[in-house]
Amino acid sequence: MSAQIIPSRTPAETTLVESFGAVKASLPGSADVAKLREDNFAAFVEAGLPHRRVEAWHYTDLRTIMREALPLAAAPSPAALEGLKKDVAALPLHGTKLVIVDGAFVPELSDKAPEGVTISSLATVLSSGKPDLLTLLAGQGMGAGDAIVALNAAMMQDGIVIEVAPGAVVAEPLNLIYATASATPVARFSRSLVSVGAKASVAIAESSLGEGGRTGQTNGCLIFSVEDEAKVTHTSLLTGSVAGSIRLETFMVSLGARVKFDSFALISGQGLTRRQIFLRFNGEESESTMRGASLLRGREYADTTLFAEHLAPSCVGREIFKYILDDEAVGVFQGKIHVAPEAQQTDGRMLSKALLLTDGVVMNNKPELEIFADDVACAHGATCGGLSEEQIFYLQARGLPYKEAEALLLEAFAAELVDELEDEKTAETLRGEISSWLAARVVK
């Protein structure tokens, strides 16, 4: 009989085990939620922090990178919230502001819900035990087997639950704003849900206020459940992270029939950012576009990993991600399109494009197709290369200095995806972020 080899826990894993034991009784939720937490934490303990032998985490060895686990963020104090009021009011955002501070939804800093929208804190929903919402919050099997998803489900402190009524047309974006009230780096675990009724239309925009979400360790999960014939647009600004920070974002999307779903994310900043996307086509004739741009320099690190499941016929999926890498930055793109036997006439295309500006950068690409249907049109591709010297020469011949010509080409490369957004105000904000990043590089 061979002895079972049990790997030793890292200091970070040991701290997480101790933290869960200390706080689990105080975390919100009914008895069913408490069991969900226990089951997910047991799954995390069995797997441990993901490492390079885990296929989906092959390029991002979190077990090695995460040397310590920070203490869990405390509930924000009234004085800290009072200090944030002016900052929230000054944000140049149009639409409804919904503020999450260190993982906790704060209604007193947030706007009232527009007509056709119901907004609740995750803590309230977990305690009320509504079966339909709890099923959606559990992820319906998306992300199963992922240790970070399991850890989020076990430790989720709070978040926001947005319910858009069937047929509702929400004219302006709902802005999810992540802030912090902690003076020292902490760990945050939030899980939020956007449930969109049939034939409804809504736009969701994620951003950070000050250092919110940009410092310490963040493990966030945002779940979309979209019913038949709805239309959803989504943007996410994952920018400005500080050195030493770890930002782990899970994005789950479940689509009904004849849905139109469009998402764009902009990633830049120091530290490590990992964004993993789980996309599931449950209904026929739906269309989804997942896009993203990562702007990296220094020793910045960004990982986008995507799994698209086509479970229904005649759906269209487009996944396009671009990277600009400078200095010693590292980019990762892993994407898999899975087509089930019943998903005939699937049209799925995935593309990763990277501009490598120096010899010291690293770009890891791994696109995959897994097809079990015989009537499909699926393709994937990945390109890596430098800027065209001919294009730079063309611009220099018209009077632009080399650095400005280079910046113009880089801006066109990154902003091409932004130009496809329907909301011009949101697109302008994203263009501003891209321009700021490029301007900082020009003066370097």
Second form
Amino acid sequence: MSAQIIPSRTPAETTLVESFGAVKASLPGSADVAKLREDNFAAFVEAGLPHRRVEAWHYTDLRTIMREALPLAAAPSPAALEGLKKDVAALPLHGTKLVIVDGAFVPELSDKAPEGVTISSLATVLSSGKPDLLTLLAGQGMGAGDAIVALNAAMMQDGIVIEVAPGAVVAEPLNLIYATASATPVARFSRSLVSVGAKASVAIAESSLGEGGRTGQTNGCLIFSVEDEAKVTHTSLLTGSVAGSIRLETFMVSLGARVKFDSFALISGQGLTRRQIFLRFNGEESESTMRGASLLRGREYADTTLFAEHLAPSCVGREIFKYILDDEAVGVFQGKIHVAPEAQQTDGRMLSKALLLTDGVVMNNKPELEIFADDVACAHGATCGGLSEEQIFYLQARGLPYKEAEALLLEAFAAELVDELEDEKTAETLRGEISSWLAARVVK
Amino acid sequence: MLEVKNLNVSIGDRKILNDFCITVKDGEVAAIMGPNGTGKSTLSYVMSGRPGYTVESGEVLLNGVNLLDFEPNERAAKGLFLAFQYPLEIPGVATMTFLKAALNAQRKYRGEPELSTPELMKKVNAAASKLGIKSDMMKRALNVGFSGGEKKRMDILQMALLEPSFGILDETDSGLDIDALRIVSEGVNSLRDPKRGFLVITHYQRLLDYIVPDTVHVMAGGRIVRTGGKELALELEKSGYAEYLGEEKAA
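Alternate state requested, the form predicted together with its partner chain (shown: the form predicted alone):
Now the full complex is given, and it begins with the chain already shown.
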């Protein structure tokens, strides 16, 4: 007989319990939504903050790391929003700007929806929304059992709901811009949905404005529901987080049949970033490519954890994540491909590649395959190593100084994933981010 | 002019070059022949500055400057070019990007103005068409997925663009079929110039039918053991290296 361990609540958990009690009445949503919040919060309380004995969080022991829970962000003041106006206008982004300030969608700062696209705030949908959207917002069971996803569902303050009409071809990207109006670090919980109709085509780009999403504690959830034969590209810039900040980003993607889905995320910054991806193939013959690059130095830390579920036959999944680790940085990649019995002819490949620039860095790789179908081609791989001295010498022998040779190879390593992006302007922006990270590198 | 004087080199406690001496005048093409494992590739790597070798003593003077005092990139900027036996693949670096970076790094080191992209394109395209290099290769990552012949041609293209005062060809014939060998050799021959010397390292005489040397040196045991004209290569082709293997043991 083993004694049951009942962990005491951490100060952060205690604050979250108090905080939920205080705000739940004012959080948006119908009575059904309020019930959903209660259920999710109960699930969170039972599990507590994720810790190392929770397999999916083994390396990122949030229970220990998160010493306190910050106060919930207040609704931004009109003056603060006014102040953000010119910053938004100055953003060098092409396409439609949609601004989320401390978790809340702000139509006044945002562009109008292009043709074929309907945009609402999450609060509106939760209060008066259509039942089908509410189902999609619940993530269709993806992330079930994850305490951070449950906490997000309980506390979600606002977010954006984007509906792309069937057959609509949205030419320019829809930019989700995260901004902040708070002078002090706060906690924000946002949940957004992109529902893409059959045969539609859209590009979504997530980025930050100023310290938006880069300070305090962020628990964000972005859900994609993609209908048959649609085409979606997605990029996310999770860069520039400040020291002490915690950014938890959940990315849920469910795909119909013959969909093409392509996603790239760039992670850098001094705060802790945990990105969790739940990918589900519901329809046959879909293709998904998930890519990510994490550039970490100092004592920075980033965790990407991916769960790809093949539930339908003949889908192609490509997952490739790269890390450049310098100084004493720590990288985590956990990836699991699950192939259900009915998902015959699945072609799933997952790869993690880490460049370790010093002896002081740590890379944790945990690739897994869980296959219940008998006619599949699945593979996973993980590599860790330094830059090739042979390649550096080759470049030096052609005239490049050592540092330049090294920088060229590092840039090539990270930018290789960006080169595959279709949208050249987006690729250019991402290349710029990678170059500036490398330029700031202190070569010892 | 290249003068290698009393060069002694080891790897760990194994001596590779043993009081090695050679002089190659401007405009001269000198061939070094010798059996495997006699230090030919070590010589080319030590001259160009690859790490991993211990230079115990000696000098490598290019136009009077001791290259051993400089980093590999500085040696390149001072006019030394090594055509690799196996040019490396550099994934993610577009060939054109690399060419521009290399050319401008050398120009910058020498205090010359950098080349603009149009100027560079013009130079590259002219040199590439001479070597039968297709323009789509310039857009691809450097040497990635290139055949052995394409890689060698790319190396010669780099030599044509960088205009070194001295070129070392390290086993340039390895991995080449006859057609590729001819194209690469023609590329090298077109770069022969009264002001430019070459050191051609090979263990087959075949390459020297295409790149005809002024002098031939036989290397064994980490040093030059015999020197002659181009007819020496033919003699070696017949007799082999057996008579020089005693030198090997003595080293």
